[in-house]
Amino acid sequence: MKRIGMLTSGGDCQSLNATMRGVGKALFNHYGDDVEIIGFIDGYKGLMHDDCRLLEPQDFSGILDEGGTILGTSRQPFKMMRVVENGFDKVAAMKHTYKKHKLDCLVVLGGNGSQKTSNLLREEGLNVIGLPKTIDNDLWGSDVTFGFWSAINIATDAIDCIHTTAASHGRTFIIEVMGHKVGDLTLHAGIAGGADIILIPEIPYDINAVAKAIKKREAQGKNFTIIAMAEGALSKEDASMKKKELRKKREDLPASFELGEQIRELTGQEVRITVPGHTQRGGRPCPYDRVLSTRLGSAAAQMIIKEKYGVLMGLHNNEIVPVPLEDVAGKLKTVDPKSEIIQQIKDIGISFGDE
């Protein structure tokens, strides 16, 4: 009898159901009756509280194109310096939780920080398998994350819903996408929704070649430009703060609302801001969403059936393929400012506001 656990942890996306359907299917068509999955409730939190339930077959069907997740999330439930808390140690209460329940190996679906996690439970002697979700891209080992191109999906049509209504008024709209400390995202879904200025974490800003950006455009006779930011873009200046001075100045005012107050004191345009917010991390996955969510599912599960742990399942050249759980945790994958894609961006006349 194989037991299996498995959990999700960190913000939400689209794809967790698919992902753990990708699992499930595959090891119950493997081990038939000879398998066991217990679902961890809330992420960490049910690993360390115990707090979980078995999984059925039924369990998996009907969920391909269901938002959210089955098993409920939360963030990272510690900080790693941070293992024992009010006397609790955490590591050792997930780890009793493991040996209790005889689990054979841990699936953890997650981003950066639950991937951290899993490497140290990976040190702790646990054997854990790793399936890349974040909506940001930014996770090391992977080519892409499943959820990425559904989040690319939501914030493209509000770049598109928002162009309409810019053009009407001859208002400059800012868009604020996700994503603190990569632009991966705010970068697709600014050139699929034809977004006139692209600013990213990764490129810090300048404001008067933003502010430049769009006076070229109203004397090329365009009353409206579109603004793709994502919403940890730095100008210039912030790029040279210290950390608690910028993170205490977007208290404050978050960067976005920075950007349209000084846009119009620069060029007298009329300017309003979009926030999709958490409704890119919400909703059915789309196809491509699916499809690569079941494959990494799969592939997890080959590697439970070869006992072959403590690694990533990632997507390298359109293949599947184990990477390290070691040579992950901690990394982040940022966008590249000299590379080919923002160089044919900036080729058709899209600013990054840094010239």
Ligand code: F6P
Second form
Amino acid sequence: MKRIGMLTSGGDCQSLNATMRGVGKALFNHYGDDVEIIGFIDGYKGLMHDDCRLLEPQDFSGILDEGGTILGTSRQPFKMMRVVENGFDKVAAMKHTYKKHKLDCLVVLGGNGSQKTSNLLREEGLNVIGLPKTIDNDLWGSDVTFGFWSAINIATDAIDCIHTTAASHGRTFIIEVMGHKVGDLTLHAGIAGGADIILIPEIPYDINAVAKAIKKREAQGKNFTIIAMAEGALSKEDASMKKKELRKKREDLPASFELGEQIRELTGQEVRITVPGHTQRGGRPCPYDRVLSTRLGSAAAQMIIKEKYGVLMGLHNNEIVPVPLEDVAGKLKTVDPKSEIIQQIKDIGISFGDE
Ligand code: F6P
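Would you mind generating the form predicted in complex with the named molecule now that we have the form predicted on its own?
Below is the whole assembly, all chains and molecules, this chain first.
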């Protein structure tokens, strides 16, 4: 009898269920009645406190296009590295649950922080397989994470809707897209939505360059401007500030609202700000994600069958390959300002606010 644990950790996204379905279906298809899959509730919390339920084959049916996660999730537990909290040793508790259920492997669907924790469990001797979740696409080890393209679709829809009202009123709109540290989602939604200015954390902007791009459009007879701005986008001044100071400043004044005010002052434009927020993580996964998730889940099951653990299943050049978790843990994948995609988009006249 194989005994596999599974959990979803960190901020949710579309396609978590589609990924678990891929794992579950492939395992039941291979092992029949000789496998038990135990789902831990609300991420690592469930593993720590042994809160779980047995997942039957029917649990994996009808969930391909269901948003959210049938297991629930919570933020991964080692922010601030508080591994022992009020005398409670989180790692020891997780190991205890793993051993109590006699698990052969734990499958972790999660992003950066969660895979750091899965690597920590691997170092503690547990068999772990990671699957790359996040709308931010900032996980090192996979070209694309599931959730990313579904979120792009939603953010693009938001920009499309704003386009028509911006044009009717001749206004400048800032659409604040999710992504605190990495701007890949903003970049892709901005391109797909035809934004005129794209602002991402990796390319600090100069407010005068942003104003210049708006005025250039005005001079061309275009009375509205669409700005796709990552929630973590930085001005050049912000980039030179100490992290703590900037965090304090942002508690009172989100970057998009500060930018809106500055644009009003410098251009006289009427400015509105739209924040699609968590809608970007909700609802049904797009077809691309359903395909990616099914492949990732199925490939993870094959690793379990081959008893090859300690890896994250990632997409590389359209193939699903195992990447050692130790290579993934703690590494952020960011947008390279010198990448081909940035240059191509600059070449069609879209401003990144840097020149
Ligand atoms: O990491 C995914 C993400 O949606 C980020 O894009 C965003 O900055 C953050 O999570 C929001 O976190 P929370 O759901 O805790 O507000």
